[in-house]
Each structure stands twice: as C-alpha cells, then as structure tokens.
Amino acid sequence: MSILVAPKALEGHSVREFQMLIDGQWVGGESQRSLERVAPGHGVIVSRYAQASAGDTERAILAARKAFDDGPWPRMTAAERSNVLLKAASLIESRLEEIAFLDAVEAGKPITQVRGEINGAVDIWRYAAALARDLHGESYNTLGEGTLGVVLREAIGVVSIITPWNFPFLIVAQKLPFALAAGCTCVVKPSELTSGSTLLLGEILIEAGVPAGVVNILVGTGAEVGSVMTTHPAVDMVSFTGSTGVGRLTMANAAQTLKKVSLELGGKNPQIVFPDANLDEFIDAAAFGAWFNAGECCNAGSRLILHKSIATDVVARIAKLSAGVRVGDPLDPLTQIGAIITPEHLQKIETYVSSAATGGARVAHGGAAVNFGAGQFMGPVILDGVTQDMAVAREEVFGPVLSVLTFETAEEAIRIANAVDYGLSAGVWSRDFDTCLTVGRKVRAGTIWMNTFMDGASELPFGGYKQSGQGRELGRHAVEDYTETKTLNMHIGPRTGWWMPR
C-alpha cells in the first residue's frame, strides 16, 4: 500500500465566481445559467462559472471574426505581438501561486506538480514570443528574368481552441500563444471541470495588452458550445486536445466547412526494456511515467513491455517503490498522486482493473480505491501477466494503472508496441544505443524517449501517429500551423501570351 495523506479542509474556503470573456468584456451568459465545480480532492464546491449557450458562442466567434478582419492584432508588427506575449508570460509568472491553487483544487492535481506546469507554461509563452519574430515566407528569383515568386505566410484567421481537464493551464499554453504569435484571433473553451485558470489567463491577457475580441473564453459543454465552435462557418481552424472519440467528432464537425484541424488525442504508450538497461534509472522512470498526474495523462507510460529475463525483478522493484508514493491531499507539497477527476472516472478505472484481474492478470500492487470520506482517490495499481487481448492493454485507462507485458526478441517487442490504435509516445531502454535507435525508428509514435521518459522542451514538437491525432504542437514550426501560405507570382516587363503576336 502507498502512503496516504488525508486532505485537510480548505482554509478560508469560499466559492470563486467567474464570468465569460467576450469581445474584451466580462459578461454573464444569455441564459443566466451557471456551472459549479466540486473539488475532486475535497468534495466541496470551489468554483462557479457563467455557462455559455450556443448564442453566447456565436457572439464570441463573431467578435473574434471582427477582431481578425478589422482589428489591429493581425496588422501589428511581429515585434509588437511578441512584446505582448512576453508581458503575458511575466504576468503569468507573477500570479503563479494563484493559478496553481486553482488547478490543484479543480483538477485534484498535486500542488508541487502544478507549480512546475505553470513554470513550463511561462517558458512556452516566451518561446512563442520569439517565434512570432521569426515567422517568414520565401522568395524565388530563379524563375527567369520575367518572374519573381514570393511566398507569404498569413495568419489563418479565427481559431477555436478546445482544451481538456487534465492539464488546464499547460495545454492552453501549447496552443494559444502560437496562434496569437501568428496573428490569429481565438475562441477558447476549457473543460467545464477545470475552467478557472484559463479564465484567469483572460485577465492576464487583457492586462498584457491583447485587444478586445482577440481572445474570447467560454465555459460550457461540448454539446452546446463545442459543437458551435467546430461547425461555425466564421471559424477557420480548430485546435483540440482530448479523447480520441471526441477527436473523431471534432474532425467530422469541422469537415462540414473544411476547416483546418489539429488534434492531440489519446495514447497507450509503451516502455520497452531490454536486459542491459540501467534498471535503477528505469524503475524511477517507470513509476514517474505511470503515476504522474494520477495517470490522467495522454503521455502516461501505461504499458511496460519487459524482456522476460528481467520481468519478475522489475515488477517487484516498481511495486516496492510504489509503496512509498504519497497519495492524497492535492494541496500537500509532498503529495505525488492527487485526486481522480470525477466519481464516474474513478469507477471506470476500477472496472478496467477488475476486468483484467478476472481475465487472468495478477494484481501485483494496489487495486482498490482510497476512501478519505471526501473526494475520490486511487493509488498505484500494477497488473502483471497482462495479455494483448485485454482491454487494459489496448485502451486508454487514464488512471494510475500500469500493465506489464513481456517479450523475448526485439521484433516481438516492436510488434507489441505497435499493436494498438494509438501512437503518441514510447520509451526504449538499453545501454546499447544501436538497440535504442533501431527499435525507436520502428515504433510508430510521435515521440520516442531513449533511456528516459516524459522529458520535454518547448523546442521539441509534440503529437502522435494513428489515432493519437494529427498535427504537432510546440517546436519551431508551431506558429506556422496557424498560418496559410499565399503565392505572389509577379511578372516583370512585357508579357507574351496566347493571343498576342510573337
């Protein structure tokens, strides 16, 4: 069993009230409805948001359209936009504790982890600010004396940004600053479970100097708000992060008007471990990859593919390390695994575990929910003897559940790694870098970590193969994703044509 840290009552607790941001103004919804968020780690209401309707969503989209077509933002110099993004980054940094508290209580995330995420978001905003000034097109003076070709990069227009509940502030930072750097205007819908920090970001952007209508933020359901954001003809692009199922629906909606779509979806990410790996380092990485954010992470290393000769030892060592993991109060700085996002999601995780156990897997560690009397929690679960036909080996559990499979040859390991619908990330562990490179190049995933796991940097592109999505976030080309290319084909001097004498 892990170390349990019972949540303390929220000191001086009061419900925080939020409105929505439309055209530079904080307003209530036309229906005057609201959504309440019950903290998953404390079992009390912590936030109340004005709930957007389809009509509110249309108003926000039209505000973004007007700001793009007639407003100053797309017409500013890159240096001017960059300076606004840099100011936003500094303001985020100055309000780090306020933002981190909101994400911790609304999502149940460990506060120490969230502080790291906010610092990472600050770095991304600054990186996007630098890319704003580096965005450029091409020129061709090699087409003959009578022709000059210029390729421009222009902002694509209005972008609908839809973000999930598991990394509320970090994931919006992987999208919004790059869209703004390109000169786009945006409508942002955070998850209705964890909207607080994104609404705080709206305050920061106004203070940083983002003009009215450039960023609009709505809280509402996917059926009512997300559907309008993904189908409205005034929207030019949709950037979505979430489940693969909702990603398919988003793509189908956007197809009605042939919008550009960027999707960052689910993962069932393997870590392939060879006998010559540094097991001391791997054991720590395996626990981190599986238990980080309570496993509610698209990048979670939820499948261990272990060489048979080391499997028994590795499972025992991960179980021993997991017994010392601290589970519980999201606001305790020492907590490593916080709360599960909703009671329904906890039940889903428990169903995966019980189904695997019934199907022949061995529960090598954990296996039951933790009852503190309020909120919902689950400690680390290790399932040994998992086979490829089990749902827990193929589907995204999105919880602190680690499935262990075994192999004998590198070719078998690659087959197991690729035998799922996803292809987001993977890890390969071996002291022989020939092995790492050979296996890494054959695993179909967007990121391959070698002798590490879940490292990242603003400079490195992120995204997946197969049903893990399409497009890439971060990296030096991230701003380009929010642009269209336009060719200027210029003729110099007299033209001879079909009907003109030669």
Ligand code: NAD
Given for the second form:
Amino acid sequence: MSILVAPKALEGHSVREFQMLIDGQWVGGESQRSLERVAPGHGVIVSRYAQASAGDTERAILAARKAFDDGPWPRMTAAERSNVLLKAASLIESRLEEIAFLDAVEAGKPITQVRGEINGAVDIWRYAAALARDLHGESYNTLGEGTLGVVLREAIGVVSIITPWNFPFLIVAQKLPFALAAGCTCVVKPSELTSGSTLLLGEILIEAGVPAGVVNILVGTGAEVGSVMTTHPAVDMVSFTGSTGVGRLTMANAAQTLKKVSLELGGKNPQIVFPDANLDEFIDAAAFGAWFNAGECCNAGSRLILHKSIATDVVARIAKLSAGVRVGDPLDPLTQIGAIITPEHLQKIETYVSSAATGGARVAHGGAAVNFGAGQFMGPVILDGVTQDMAVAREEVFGPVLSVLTFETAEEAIRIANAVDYGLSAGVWSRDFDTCLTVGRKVRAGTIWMNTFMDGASELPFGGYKQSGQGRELGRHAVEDYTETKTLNMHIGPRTGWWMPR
Ligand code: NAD
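Same protein, different form: I have the form predicted on its own, so give me the form predicted in complex with the named molecule.
First the chain shown before, then all remaining chains and molecules of the complex.
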C-alpha cells in the first residue's frame, strides 16, 4: 500500500459563487439555474456556477461574432494584442495561489502539482504573446514580371473552446492565448466539474484589457451548451480537448457547417524499456508517468512494454517505490496522488482492475480504493501479465493503473505499442541511441520521449496520431492554427486578353 494522508476539513471555506461571462458582463443566465461542485477530496460543495442554457450560449456566440466583425480586437496591432497577453500572464502569476486552491479542491489535484501547472500556463501565455508578433504570411516575387503573390494570415473568426476536467487551467492555456494572439474571439466552455479557474481567468482577462465580447465563458453540460457551440453557424472553428468519444461527436456536429476542428483526445501511452536502459532513472519515470494526476492524464504512461529479461525486477522496483507514494489530501503540499474526480469514475476504474484480475492479470500492487470517509481516492495499482486481449491493454482507464506487457524483440515491442487505437505519446528507454531512434521512428504517436517521460515545453508541438486527435497545439505554428490563409494574386502592367494575344 502507499502512505495515506487523510484530508483535513476545509475549515472556514465558504462555497464560492460564480456567474457566466457574456459580452463583457457577469450574468446569472436566463434560466437562473446553477451547478454545484462537490470537492472530490473533501466531499463538500465548494463552488456554485450559474448554468448556461442554449439561449445563453447563442447570446455568447453572437457577442463573440460582433466583437470579431465590428470590434477592435482583430484590428489592433499584434504588438497591442501581445501586450494584453503579457499583462494577463503577470496577473495569473499574481493570483496563482487563488487559482491553485480552486483547481486543487474542484479537481482533487495535489496542490504542489497544480502550482506547477499554473506556472506552466503562465509560460504558455507569454510564449503566445511572443508568437503574436511573429505571425506573418509569405510573398512570391518569382511568378513573372506581371505577377506578385502575397499570402496573408487572417484570424479565422469565432472559436469555440471546450476543455476537460483533468487540467482545467493548463488546457485552456494551450488554446485561448493562441486564438487571441491571432485576433480571434472566443466562447469558452470548461468542464462543468471544474469551471472555477477558467471563470477566474475571465476576471483576469477583463483586467488585462481584453475588450467586451472577445472572451465569453459559459458553464454548462456538453449536451446543452457544447452542442450549440459545435453546431452554431456563427462559429468558425472548434478547439476541443476531451475524450475520443465526445471528440468524434464534436467533429460530426461541426461537419454540418464545415467548421475547422482541432481535437486533443485520449491516449494509451506505452513506455518501451530495453535491458540496457538506466533502470534507476526509468523506475522513477514509470511511477511519475503512471501516478501523476492520479493517472487521470491523457499522457499517462499507462502501458509498460518491458523486455522479458528485466520485467520481474522492474515490476518489483516500481511496486517498492509506489509503496512510498503519498495518497490523499489534495491540499497537503507533500501529497503526490490526490482524489479521483467523481464516485462514478472511481467505480469505472475499479471495474477495469477487477475485470483484468478475473481475466488472468496479476495485481502486483494496490487494487482497492482508499476510504477516508469523504471524497474518493485510489492508490497506485500495478497489473502484471497483461495481454493484448484485455481491456486494460487497449483502453484508457484514466486512473492510477499501470498495465505491464512484455516483449522479446524490438519488432514485437513496436507491434504491441502500435496495437491500440490511440497514438498520443510514447517513451523509449535504452542507453543505445540507435535503439531509441529506430523504435521511436516506428511508433505512431505525436510525441516520443527518449530516456525521459512527460517532459514538455511551450516550444514543442503536442497532439496525437490516430484516434488521439487531429492537429497540434503549442509550438511555433500554434497561432497559425487559428488563422485562414488568403492569397493576394496581383497583376502588374497591361493585361493579356484570354482569347488572343494582344
Ligand atoms: P469529456 O469528453 O467527457 O468532456 C470534455 C468536454 O466536452 C467537457 O467540457 C464536456 O462538458 C464537453 N462535452 C461533453 N459532451 C459534449 C457534446 N456533446 N458536445 C460538446 N461538448 C461536449 O472528457 P473529460 O472526461 O472531461 O476528460 C477526460 C478526457 O479528456 C480523457 O479521454 C483524456 O484523455 C482527454 N484529454 C486529452 C488531452 C490531450 O491533450 N490529448 C488532455 C487532457 C484530457
């Protein structure tokens, strides 16, 4: 088992009330309904959000449309937009503790981890601010005496941004600042489970100088709000992060009006380990990759593909390290694994574990939920002897569950790694760089880590192959993703008639 840290009561904390942001105004919404968030680590209500209806969503979309068609934001210089983004980054930094507390209690994340995520988000806002000033097109002075070609990059228009609950503040930072840098206007819908930090971001953006209607933020369900955001004819693009199933639905909805769609979806990410790897380094990375964010992470290294000769030793060492992992109170600075997002999700994780055990996998570590009397928790679970036919080898469990498979040849390892519908990321471990490169090139995934895992930087593009998504976020093309290309084909001098030479 791991070290258990029972959550302390949320003393002196009152329920935080939030409204929605439409056209620069904080409003209660036409139906005056609200959604309440029960903290997954504490079992008490921590936030109450005004709940948007389809009508509120339409109003927000039309406000964004007007702000794009008639407002100042797309017409400002890139330098002006960049300065607003930089100011937003500094304001986020100055309110870091407030944002971190909200994400920790609403999502059940360890507070120390969330502080890191918010610092990461600040860096992304600054990176987007820098890219804003470098957005440019192309020119062709090589098309003959009478022709000049100029290719412009123009903001695509109104963007619907839909985000999940697992990294509430970080994921909106992978989209919104780049859309704003391009000059777009946006309607943002965070997950209805963890909307608080995105609503705080709305306050920050107003203070930073984002004009009314440029960023609208709605809390609501996918069926009621998300469906309007993905089908409304006034929306030009949808940027979605979430499950592969809802991603598929989003794409189908957006297809009705042929919106551009960017999708960041699920993963079943393998870590392939060869016998010559630095195993001390790998053991730590394996635990980090699998237990970080309680495994509720698209990038979780949830499949170990170990060379047969080292498998027994590696599993024993990860189990030993996992026994020292601290599970529990999201607000304790030493906690490494916080709460599971909802009771229903915990049940889903438990079902995956029990059906793997019934199907012949060996539970090498953990396996039972942790009961602190309130909230829902699960410590690390290691499933050894997993075979490709088991659901835990192919499906995203989204919990602290590590599936161990083995291989004998590099070809076999590549085949196992690629034998899932996902292709988000993968790790390859060997001291021989030939091995890392040969295997890394053949694994079909958007990011390949070599002798490391789940590292990242604002400069590095991120996204998935296969059913892990479409398009890339971050990196130097991230602003371009929110643009249209316009060709200016210019003629110089007398025109040649098309029916006969003059
Ligand atoms: P989800 O798909 O259930 O929900 C994501 C968002 O979509 C939420 O805001 C939800 O309200 C909204 N939504 C639901 N139904 C909708 C509909 N019909 N139309 C429009 N929007 C709708 O995902 P989740 O459970 O919140 O998050 C977990 C999933 O997200 C996992 O599969 C994970 O792998 C994925 N994820 C991917 C990345 C990545 O970058 N690839 C990052 C984080 C999470």
